[in-house]
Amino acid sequence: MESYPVADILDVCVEAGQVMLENGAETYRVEDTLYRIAKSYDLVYINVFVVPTALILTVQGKDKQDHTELLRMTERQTNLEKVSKVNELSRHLTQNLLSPDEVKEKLREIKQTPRNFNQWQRNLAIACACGCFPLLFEGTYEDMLPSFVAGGLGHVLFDIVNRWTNVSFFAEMVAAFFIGLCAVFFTSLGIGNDINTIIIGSVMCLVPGMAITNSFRDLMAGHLLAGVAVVAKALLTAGAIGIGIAMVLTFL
């Protein structure tokens, strides 16, 4: 088998770890894919370390040298598409092995994949999935049409202020105060019946369901360090709702 630079293998497994991280991939995921990669290479003593916000992979090469790469992760975003093609590569990699520069035009190539929906779609079903989310609070139909338009303004609210401020503590408060304060105007004209109902569905928008997925399943996986850390930002951002919800309830 031909034998490539060390250095442009890690450059490799660095850049697919940032492109399953950056998507929403699970640590212990990116940690089996970087490994799988590094070993198709014919790299050995492969050790990797992944957590929320950065990798760590550290190999040994023909040359029995140590060599280590560090990436420090500052976005995340959830477009399991491309975590998805990230692992389909891996896996090709290990049947069918590609050049460092091969596999790092893929990896552009996975980058560049286009959502299938924009923004304001996005954005719609959003609105529609709050606005469901009464009726499995046990509300009322007339509970619907509150909840869609406060947790779909609310999300967009979310977006505009975290763009803004790069503090997602702070979007997240702002966007539930401002349900919050839907929910209670909405309720004072007469529309929609239970005003806790109509805010529990408005804010599901910004509950972190996949963080929260994500961390038991690093915890049940052995990854306590990533496990505990995605917890500890899921807690934050229920903390965040809290207190913009209760700000609305306590001076309104």
The other form holds:
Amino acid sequence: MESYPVADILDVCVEAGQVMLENGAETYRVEDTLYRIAKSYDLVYINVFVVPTALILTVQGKDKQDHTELLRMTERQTNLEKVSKVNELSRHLTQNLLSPDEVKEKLREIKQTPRNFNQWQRNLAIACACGCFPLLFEGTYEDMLPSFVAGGLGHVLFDIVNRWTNVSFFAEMVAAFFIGLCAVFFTSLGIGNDINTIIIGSVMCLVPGMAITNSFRDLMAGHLLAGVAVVAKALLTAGAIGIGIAMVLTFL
Amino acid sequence: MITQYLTYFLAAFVATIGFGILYNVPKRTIIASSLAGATGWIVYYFLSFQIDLDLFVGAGAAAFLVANCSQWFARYYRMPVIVFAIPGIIPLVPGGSAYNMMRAFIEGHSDMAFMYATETFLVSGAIALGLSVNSGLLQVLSSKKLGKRDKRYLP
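Follow the form predicted alone with the form predicted in complex with the partner chain, if you could.
So here's everything in the complex, that chain up top.
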């Protein structure tokens, strides 16, 4: 088997880890994937450490030299298609090895994959989802329309403010405040029965459902640091939503 | 009765599709993950609201079912489990209890607020437990095959 420079292999590993972590994979999955990629290149003493904001990888090559690379993460979003593609790539690597350059090329392709749906289609989808939630929370059919409008507009507003200020806490608070206002507006017009159901349904588009489940999974997998970090994120988001709604409710 | 269940199923299905699109689930698996989510929600509704078990029992059982479905879908489509599990879990997330908790805190009923806080915590714990019981079972049942492979970082 050919041997490649350890630095190149590390680059590939870190890049793969970056794509996964940026797009919402759980930390244990990132660790597992990096371990497997490094292993398939015949490196030894592989140690991977991943928290939601950073990634450290140390390996030893055939020259008995230790190599370490650290990556600091700032942006996070959710794009499960990219996660699954990197996962597929790592499985492919364990069966037939590619050179680091080829892997880099594939990773670049994965990074540039466009989203399946554009911004408006996504907003419409999330509005439909919010429109359905009142039914699930024992609401009535009349609550669906206000929830649809409030949830959709709230998500649009969240996107805009988030891009503008880059502080997701603030963006969630503003969006939740807006959703509360919408709900008050609709019920005062006589559209919709129960303001609580409308708010719960439309706020679901901001709820950190993924953070909650991922963090508990990380905690139970023994990744205490990562788990606690994501729990903190989820609590912050929940607090932001709560404050936003509270500002509306106190003036009722 | 049946129409009621059908409406709920459809509502949960559409809600999961919406979140699937937001999270950019691969196109060919959106329907599968939504099926998992809708089935999970129907089980939650049946256990917690029809036969009046505690909320967290229903949520745990439903989360287990979602995880189990996701795992079979993951094998069938050869994709990681989270592609199916994350959108599928969304309808179960205790948004209602969290909201009621916040509202009770604001209105000064802290006893009610603590009740809702407990409920929120228990339900989200139960969801996580359902997910982990499934992956634990998977590892116990397929430990022979896993033993042959290399050491892994697994939950």
